[in-house]
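What follows is one chain in structure tokens, specifically the form predicted alone.
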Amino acid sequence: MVEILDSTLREGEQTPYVNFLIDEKLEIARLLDKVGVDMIEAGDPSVSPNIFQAIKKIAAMKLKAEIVGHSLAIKANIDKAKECNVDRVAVFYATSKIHLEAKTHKTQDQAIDIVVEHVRYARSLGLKVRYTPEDASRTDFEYLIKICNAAIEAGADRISFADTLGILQPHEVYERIVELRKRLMPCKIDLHCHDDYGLALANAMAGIRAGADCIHTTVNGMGERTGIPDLVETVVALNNLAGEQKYDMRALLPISNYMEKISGFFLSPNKPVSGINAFSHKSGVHTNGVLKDPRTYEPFDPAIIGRERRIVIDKYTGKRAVASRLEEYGVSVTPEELENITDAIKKIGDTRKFLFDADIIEIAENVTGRVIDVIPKEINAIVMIAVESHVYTSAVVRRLKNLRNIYNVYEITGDYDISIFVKAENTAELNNVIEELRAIPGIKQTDTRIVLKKHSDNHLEQ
């Protein structure tokens, strides 16, 4: 059975400009345990006092997942992992020629001695041990077999094959894992695949097919450079493509959303599974098919992860999609009216970047000659915005000033950094403005207050 080790608290925090507070780490661990990951790599306790404290507190939470501490091959660091009461220590030491010569200045035999010494030391403390040959994908394969078997003989029960630079292709991962499985002493094999060429998950899945046991992930694919496989994508791929149905699919989006909120690491709209466009349909051919049978253009039902499909209305839209949107508002039109409404949408779509629901209703009113009072009119709102600590507030302000519907922007003191005044024709348009705000890099949190009454010049306006 396939296992998942999530390394958000270690690899994920190595994402540039990302830093988690202790309470946030505890919440991440709790949410990961809810997903059902098999192991949580809680971090390297030698990095900082706060990381040490966080790991110790996570280990005390008595989660179902095995808690793993990360460590260089240094006894003092392994001691810190032991002090945190983790279940396992992951000892890593580089094995490629370039790392041995340029970084550690050790011979191959010296590296083996160091690994064996520290694996044995960790085992003497009662810790389970995983050995990670860093840069394994660029390591001479015969030497890789030799040093891994030495680590296993010293007491390691897991070996993590690290494609540290993400340079392998799926067929290469498959071939190497097959050989490792044949030639290594009995152990479990982990896969730590980086995404520098966009192949991390494909490589990991190939490795599992070849006989590996565990995939390393992070929430939202965070990590050094371009990160490692995304937990959400990995769980869905294992569930739908490999029949591994041991994880809680409904717990994926809550942790993905929480990670966006606390990290400022925002997802691309076209990101698989969790991106806003993952279940959005625009082309008339696609929307017509999806509305008749979602299986025509959806690889799986978005409801299994708590999502809904979205039909985008613009110049590419067909009549069936327009009729569906009008039906959502309880608006019935004749076939001739629907034809005219769709034509009008296509004409406006040639001149506008966005078409909101209010625009569609207005077009329907013009075509039918009826007043369709289904969307509230003229909404004013005050939106409070918190900015990530590593982002200049003035940089966010510049982005805000260029957005339509925003009329005043203020830099303020207190829990929030910016206040803006928004004018929208309806709730749908206001919602679109808020979604645009959340997509701006550096915005950590928003708090929207709809204006009920406006007082001006001592006169009451309603």
Given for the second form:
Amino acid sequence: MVEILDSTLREGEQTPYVNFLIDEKLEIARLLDKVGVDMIEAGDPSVSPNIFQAIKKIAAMKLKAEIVGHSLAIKANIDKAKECNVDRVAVFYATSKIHLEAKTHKTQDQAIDIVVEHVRYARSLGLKVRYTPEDASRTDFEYLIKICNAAIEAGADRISFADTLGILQPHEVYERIVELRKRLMPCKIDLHCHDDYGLALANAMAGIRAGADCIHTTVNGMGERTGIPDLVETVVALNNLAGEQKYDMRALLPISNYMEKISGFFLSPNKPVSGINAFSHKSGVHTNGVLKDPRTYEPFDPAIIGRERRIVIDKYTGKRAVASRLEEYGVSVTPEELENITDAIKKIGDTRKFLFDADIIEIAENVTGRVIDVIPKEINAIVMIAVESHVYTSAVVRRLKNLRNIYNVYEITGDYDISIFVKAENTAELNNVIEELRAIPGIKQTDTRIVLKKHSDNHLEQ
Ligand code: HCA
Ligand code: CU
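Return the form predicted in complex with 3-hydroxy-3-carboxy-adipic acid of this protein as a structure block, the form predicted alone having already been given.
Shown next: the complete complex, the earlier chain at its head.
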């Protein structure tokens, strides 16, 4: 059975410019437990007093997941993990030549002694122990086997194979895990794969296939530099591709959304599974296929994670998609009208950045000569934002630009500092957007105006 260790609270908090408050950490732990992750790496208690407090509180929550504290091979640090009442301590000590020479100034033999001493020490405190050879992927392989077996003999029951710089390819991870499985004494093997070449999840999946036990993830793929595999993608890939069905797929988006809100670390639209575009279809060929049978262009049903497909209407759109959108409005048109509406959409779509439902209805009205009395499904709003005086407007703008639902961001003069254009499917979604805005540090006040009708914008948004 495959396991997941989520390290959002440790590796994830190592994301540049990300910092969680204690209460936020408790909420993250609670949401992770809902997903059903096997282990929660709650942090390194020696890094700061708040991290210490948070780990202690999380350990007291009595979650289903095992709670892991991260630690350097230093006795006082391991003591701190013990004080937090974690179930397990993960002791890391680098093993590659580069790290031994540049960082620790130890010989290979000295490093083995240090690891053995600290694993034994942690065991003597009654803690379960994982040993992580940091930079394992660049470590001389024979030496890696030797130091890991020494750690296992000293009491570690888990080894984390850390591709600290994300330099491996899937076939290499596969080969090394096969070899480690053969030559390591009995232990569980974790895969800690960094994403520097965008291969982290592929590497982790290859490692699992080769016999490793556990994948390290973070929510939204956060972490040092380019992070590690995203929890959401990992759970869905394990569920759909590798037959591991023990996690709650419906609990994934709530934690991903919560993370965006508290971290200011936003998903790109094309992010697999959780990105806004993951189930949107655009070209005529694709939308036609999907409307006939979603399996034509959807690798899986978005409903399994609580999402819906979207058909994008613009110049790429074909008749079928237009007809389906008009049907949603309760509007029926003749085949000839449909043809003309689609043509008009293509023409206008050529000159516009986006088309709104109100535009499509207007086109349909013009073509058919009938008044179409429907309330557009989509709500557009202009939100004015005032920024706290001590905060750089540009810092807030940077965050806003990545937020889903937000399309145009202007820095402006006057009582407000920023104006944005928001598209939402309904008032509930618009409310969520406003709530998200208010949660952004530095935003003092917002003022929202719903757009009633959008007029031609031939000299704007070119
Ligand atoms: C780091 C350490 C680590 C440890 C991984 C692990 C890595 O560089 O901060 O303990 O499994 O990537 O090697 O995150
Ligand atoms: Cu790491």
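Predicted model, so just to flag it, every value in this text is computed and none were measured. Positions refer to the first chain, counted from 1. What we label the rigid core is the largest C-alpha set whose atoms superpose within 1.5 Å from one form to the other.
Can a Cα shift of no less than 2 Å be assigned to residue 389 between these two forms, given superposition on the rigid core?
Indeed, residue 389 is displaced by 2 Å or more.
Once you line up the core, how about residue 441: does its CA shift reach 2 Å between these two forms?
Where the cores coincide, residue 441 still shows a C-alpha shift between these two forms that is 2 Å or more.
Any chance the CA of residue 425 moves 2 angstroms or more between these two forms, core superposed?
Residue 425: C-alpha displaced by 2 Å or more between these two forms.
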